[in-house]
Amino acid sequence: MKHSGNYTKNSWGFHPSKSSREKQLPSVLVLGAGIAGVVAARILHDTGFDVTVLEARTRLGGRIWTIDDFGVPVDMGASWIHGTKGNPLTRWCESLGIHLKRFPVKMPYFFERGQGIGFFRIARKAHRGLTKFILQYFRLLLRCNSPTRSLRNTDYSISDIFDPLIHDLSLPALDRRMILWLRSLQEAINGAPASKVAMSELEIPNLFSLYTVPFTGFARLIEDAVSGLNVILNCEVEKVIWKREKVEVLTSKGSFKADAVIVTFPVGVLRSRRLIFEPPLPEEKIRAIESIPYGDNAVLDKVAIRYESPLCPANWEQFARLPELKNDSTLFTLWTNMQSLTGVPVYVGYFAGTDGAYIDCNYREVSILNEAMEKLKNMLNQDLPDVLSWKVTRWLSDPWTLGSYSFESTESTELDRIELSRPVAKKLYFAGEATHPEHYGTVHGALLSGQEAAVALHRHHCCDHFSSPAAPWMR
């Protein structure tokens, strides 16, 4: 089929509408309808490529999952825009008229048997432990040769900072519990076990960062990107045969052929061998897939609950509990009050780390809900209102994610991500948050990786002249 480009005023393509060039552009299959996949697909489609997107789920978005079960949009997967300045998501939302709200603005309240205390008050009470924590951090930092900003491949994990202090009996119990809470927060932020996360990933400033959320949820961006695309849902990819003239993709809905394929599956799926490549991928690609840390028996999951009436004032945007030092888990130590965003009493609790991984893989969803509500009831020391609706994520058990997102370990380097992103034989292209050397684990990292895959494929199969795509964040 001849293509001169699908040019409109809303075109995301590389070539302007005044282009008179007509060229038969190759066909492309995009595996996965997450943000990386739909961005790459839309750019190439609007340039004139024949693009089909294959998605195993019955919904779009991948690890973006906006639900309307509560009568209002709530993001059960990716939730925040991490830094608004220069972030492509900010400009994209502005182009669609999506209002962004800084959230949360306030620090968490800590509750124990109904008694609440503000973050700074409890931090003052635990000042001895927190001072030791700061000293321990800089002590380990001085032992590292790399600058703070680019620490890679150090011998120290974040557990090397926290664990000696949690077990330091010279510290008051409150201080040790506070440090244990901070450790659990790091496991949640990284979706990974503290013993594996590199010290460079420590994000205590995350407590004070003013991140933003889109009022409509991230689903609106996915809907915008897929406009005009051919997307086949409930289509499980089983095998990619790539050394023939055409790449053949075998799926639960039959065989598809194309000149090139963009693979956007999470690292956990690539590592599981659920998707078979024939012949196998080059050794350096396999090594990169094995080296990028992902999951490692930990996770970041959520339970969202809509109650009949509010549990607390809307301006209590976060509330937390300090885990006990013995016979307690680090489950549901932080909750987000969504009332100021949604206008209805929706509360999101987080279960993460290795404790979260255990119930993700072993509990039924209703059991996870009951565990969450029991923790909440004990925190607030009050009977809870009736539950109107609820939803639980289980990213580690999900066969199409097998984890939350990639992180940086004590053994990995950005070279692994660069290697994963490299095309193979101008037929296989790779995208997804794990392929971005700097912004891994974020929505904008996934978006940029999809754009970069489209750039590489366009250069190989269309023309050498470089032009940026006319995507909303580039205008």
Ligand SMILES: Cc1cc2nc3c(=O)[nH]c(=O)nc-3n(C[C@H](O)[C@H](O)[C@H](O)COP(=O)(O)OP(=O)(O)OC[C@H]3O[C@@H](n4cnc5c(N)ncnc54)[C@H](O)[C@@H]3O)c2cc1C
Given for the second form:
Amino acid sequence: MKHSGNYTKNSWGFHPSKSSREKQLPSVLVLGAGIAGVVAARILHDTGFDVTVLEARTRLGGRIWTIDDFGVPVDMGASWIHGTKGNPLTRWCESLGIHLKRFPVKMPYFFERGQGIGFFRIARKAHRGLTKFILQYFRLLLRCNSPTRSLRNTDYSISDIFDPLIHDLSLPALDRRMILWLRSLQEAINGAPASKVAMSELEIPNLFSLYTVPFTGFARLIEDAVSGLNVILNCEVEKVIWKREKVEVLTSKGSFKADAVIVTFPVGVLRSRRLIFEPPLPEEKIRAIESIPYGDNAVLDKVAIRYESPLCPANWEQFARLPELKNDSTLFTLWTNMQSLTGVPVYVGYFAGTDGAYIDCNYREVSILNEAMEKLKNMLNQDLPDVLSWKVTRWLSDPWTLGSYSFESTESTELDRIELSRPVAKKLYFAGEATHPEHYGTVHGALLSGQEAAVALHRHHCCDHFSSPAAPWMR
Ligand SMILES: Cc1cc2nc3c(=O)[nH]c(=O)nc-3n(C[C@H](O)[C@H](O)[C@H](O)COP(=O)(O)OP(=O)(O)OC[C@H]3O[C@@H](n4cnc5c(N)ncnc54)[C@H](O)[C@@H]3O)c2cc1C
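Mind sharing the form predicted in complex with the ligand? What's above is the form predicted on its own.
The complete assembly is shown below, putting the previous chain first.
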């Protein structure tokens, strides 16, 4: 199926160079139609390769999933552009005229017994705990004897900063609950258990508002990259036979052959028994796949609910609840108010970490919705308006993701990511967020990995140079 997308023009400007036009260029199968796959496919297609994309889902985008169920775009996977400066996504959005909004610009409001309290007011009340938190952070940092930016493979995890304070009975309960909330936020940001995430990954977002959101949702970029490409949806890859003259890929829709393939599957899928490489991948590659932290009994998931009327003032961009110290979970401790972006009362709640993983794997979607609404009701201390529609993600149970994204643990090194990205026998190329040594776990990391795989394949098979202008972010 040729994908025309809804847009007649795309923002790509590759012109195959004369030598590529004259040569019979090799055929390439791109496995997976997430951002890494469609970027790699677009670059190779536009430089003259014969490209086919095989995708298991009935939709494009993978962990980019913009839904339109509420009459406004809502991203159920990636939603933020992390760091706008120098980020290829910023340039790409600009080239398509997509408005980027800094969001959120304010810290969240906290609901305590139905009362909305500003972040700084509650932070002032919890100042003893927060001061201890900062001291604890620097104490561990000094022990690491290394500047923050280069902290890797530290002995310390994010739990090592938070857990002693959560259990510190000399602190008031409110302070300990605040620390527990910050810990749950770290699990959500990393999609991973705090006990595994390296201390270097600690992130206190919002303070400097470094994030932006594309108004149309991320799917518009996928549409742009994919227009005119040959994409086969609903086509699950089961086996890759790669040591013959042509690589053969066996799928739920039959067998495909090509000179090379680019594999862009998430680490969870590469590890699973559903996908077979014949012969098996080289040992170093298997070790890298096993070593890159991913899933690990934790997740980042979302529930989006459209209510008939607003739950709070439109300018409260995010609101939160402090988890109780006993008999409570760390589920739904943060909500994004989409009304402040779209004008429509849609609220996105996050369930993450090990508590999130449990309900992802064991609850039905409607039970997850009920759990979310129960927490909302208790937070606001009021009956909720009617629900008009809703959506729940379960990225950990999803057979084509099996987790949310890779993270950096106390034991991992960037060498595993470099190893995973290394081509095998000029036939197998690897891309995807987990292969990027610096920007793993992000859309732009996945994009850059797709670009790098395409360039490597181009060099090996064509010995040619791209002629400019090229991808929208390279101009
Ligand atoms: C809840 C959540 C929130 C996030 N928030 C952000 C954010 O705000 N900002 C940010 O930058 N990043 C965010 N991310 C991360 C970002 O979404 C990913 O890093 C990025 O989209 C990954 O792209 P990819 O192409 O590497 O992988 P994917 O998008 O997963 O693409 C891989 C594709 O392969 C397909 N596939 C898998 N197995 C098979 C098979 N056997 N046969 C055929 N096809 C198969 C999948 O269906 C998928 O389409 C978030 C992710 C999640 C889950």
